[in-house]
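Next up is one chain by itself, shown in structure tokens, the form predicted alone.
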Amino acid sequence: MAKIKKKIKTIKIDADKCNGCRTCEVVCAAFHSQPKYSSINPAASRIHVITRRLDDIWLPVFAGEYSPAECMGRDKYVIDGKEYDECSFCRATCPSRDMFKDPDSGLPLKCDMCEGEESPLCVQWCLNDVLIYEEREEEVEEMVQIEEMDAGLASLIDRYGLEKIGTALARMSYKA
């Protein structure tokens, strides 16, 4: 396998600077509305500010990968004398909470770094420099890309078996 350079985009969060203004949520929701900037529904945002007002905690969390099952972790963390549970830091969309799900369809959301923009809008609009956009290049091993048709056929073969798929393809070729 050959090594290639891949651009990695990340957003670093300095939670100590966050005052909970939620501008990041509003601008994200506006950017991802259809058509763009036509409405603002913070539930559709790909970033949410987790708050505990009595403890003066404001923690921006971005939508990450979808998880089809609840995690088994229910650990508690104590940081600077304040207690957090694992869900507080979790970026996944999962069945155990409504966070990072489209309010209309219920489909999982994932941060796309405001694709097409110079940098994510939440970073551009953050007045306290809580969110810092970073790009870096990493060398990664190049994976052989499986064509979509190959992946689909492999899935069908796994599900129905090679013989049934072959029979179906033969029937289809006679009709054509």
The other form holds:
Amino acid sequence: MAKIKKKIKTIKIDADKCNGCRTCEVVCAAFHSQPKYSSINPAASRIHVITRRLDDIWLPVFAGEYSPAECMGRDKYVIDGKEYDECSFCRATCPSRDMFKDPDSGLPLKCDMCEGEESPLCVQWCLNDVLIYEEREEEVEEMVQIEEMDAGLASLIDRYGLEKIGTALARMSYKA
Amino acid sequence: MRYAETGYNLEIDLTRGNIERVETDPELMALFLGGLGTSVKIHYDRVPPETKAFDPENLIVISTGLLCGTPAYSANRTIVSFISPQTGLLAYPMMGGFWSSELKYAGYDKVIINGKSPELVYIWIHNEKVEIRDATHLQGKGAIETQELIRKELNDPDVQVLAIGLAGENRCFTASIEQSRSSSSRGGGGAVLGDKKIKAVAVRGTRAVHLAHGAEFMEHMKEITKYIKFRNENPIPEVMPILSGIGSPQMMKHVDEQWHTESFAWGNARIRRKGFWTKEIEKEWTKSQTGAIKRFISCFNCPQQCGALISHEDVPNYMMKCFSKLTYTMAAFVDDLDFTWRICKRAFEYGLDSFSTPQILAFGVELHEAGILTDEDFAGCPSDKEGRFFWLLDRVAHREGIGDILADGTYWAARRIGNGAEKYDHNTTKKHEQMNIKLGMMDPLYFLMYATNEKISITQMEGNWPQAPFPKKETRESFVKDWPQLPDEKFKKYFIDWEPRGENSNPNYPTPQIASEIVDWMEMLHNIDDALGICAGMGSFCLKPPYHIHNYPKLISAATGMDMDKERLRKTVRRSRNLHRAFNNLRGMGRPDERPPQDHWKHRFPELEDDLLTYYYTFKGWNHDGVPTRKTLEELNLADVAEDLETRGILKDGQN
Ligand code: SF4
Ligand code: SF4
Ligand code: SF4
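I've shown you the form predicted alone. Could you give me the structure of the form predicted together with its partner chain?
So here's everything in the complex, that chain up top.
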């Protein structure tokens, strides 16, 4: 495959500074509502702050790729004496948990780095400097990116089977 | 589609075990906004003047504010309202934390609870699914512990829980409702929940809150964010650090407590601990505080960090609220800040108000020293100061022995004890423990706030106006230069003219007219915050806050689609304030009750104070007894309230 230049977008998460306010969830949900900023539902946010207050755990996690099946096993981290729940650090939308699924449709959500904005909204609105945005260019092998719609479709197919989805699509396009 | 509000309340009748999701009248938002405003309306319409705190008819309304759940920073207040067992009036203690936004996301503006359950229960709200669940296994459990147990039981760490502890179950008059890092404390909401046998209310919501003009709303929020950043980087230069920022007093961040520790009157609001703040204390407290604080934390959607996670030696982790850091330790005359981390944990688990309770415990100690309470009453009490306070705290929460009497608060306990104990109840107004401050010269602003506000506790009605005049004219001039929060330019002159000594100083200045204008403005802002669910630390309670009368109308308009302007906003909260007052008037509150503690100032001026009160009443549109006149009520579309007041003989002919 050919080499291409790729912009690597990174959000550095200084979790020790997080005060658990969930502003990042609020603004992400607002930004991705249709029309933009028309509604707020943190359960539909693409960032989730895992919160175990009395255990001193505030961990912002970003929604990553859709995964049709859960991992063969689970991991459980203990850092600085703090025990994190199973799969805490994983970004996947996976059948094992509700995280990063649209609460109404159940479809997977994925952080898109707030495409089109100067910088990610969660970064802009977290006034505690927990989320720091960095950009750099790298040469990488060309790769096919799975778009959000593709991931959504894939998850539907996993749930209902290709045949049913195909029939439904045909029916809908007929109606339209 | 409803904007900002969800348009639904949850009505729970515990006696019948009935739960209903009820659509609200959109007109109510137009008339009362939400939060405290619409809650007052509910109490007024449904709770008759004869109802007592522990009657099944006493509603407890657990409310969100209009902007809770929106991206408005710090819109996270839960407003709990009920007839207080202590005052017999409509109390509305608020708490921050994470509960109200979650309720909004579950699809409700308020939970309205009526009746009593036969057994201890908790309420579980998960979007449309609402259950009354058995809580007998949680009986006697701590208020913090209960929150964790319920989260475990429901197997969802993101459930937000408000809960009472043993003090609430035992109907202690100063029982609080605890939730994450906050509590709804004053006036005994925990006792009312306990009386209804509700241990907790748990909520999880995954629905949306809608904005009428979201993009515009975010533009306004950008402006506000800019200011928050500016203020955080540039504390107000003219005042001491503890007053120079925004948010609730930053008592977790700042160690220097010279001002609080030395200027307030400790024990049973008696003694100023002058000279307390030595180099040595500063060193020890710095060590203790930095050692105990694991992390600074905030409430929902707030960039400030007023709370802290506490981890101290063998005390299980818990979260600290700002002023509690001082109240128990100082009231007990203990010097060691480590005592704070221990006793607060126990007090929070019991679920007791950190303002009133330490005063009540110190009141007990005082009565013992005076021989009014006997050694027999104190049998088994350790002799050291720390042990004594722990012992008293346990007695109160368990309502054991002398604790059973003290659990009714200073005013009622004094009357139950008799034998001269009444004289030791020197710091209550309307039967409620006031801020523990004793000063020299009567101050017209504070006189009015102590005497008249429906909140009954000063800490949540003051705020935007400095507490005292600045000694130097040039400091005053520099302070007013950058003060866009003021409702009117003329206030700048008021402030520049206000001197610590001489003609233009307390008690004659601010004049009754100026004092009324300033107090009216501060009260209005509190009423706005309490309707919107905004933390007073970002609005009405601090100097030069991010939210004020000039940007609030824009935010409300963008959020709701209503056409809000300053005048309309002013009128809207005036409406709910007058309705609140009428409700209290119907319950017997009037001019004789409107008095700050007699010893609050050394120098009192009965005639001047009387004139001041009369002037202020007239300014507010109330009659000589402090009752809204018919004219005032009619202007606010509350003619039916005038009717009620007349029927009951509270508004008499010729007075309006
Ligand atoms: S906005 Fe920042 S501080 Fe707040 S929860 Fe998100 S990451 Fe943490
Ligand atoms: S970068 Fe944008 S999409 Fe991703 S979590 Fe932050 S706000 Fe949401
Ligand atoms: S300013 Fe402090 S008390 Fe107020 S909402 Fe923010 S963190 Fe909570």
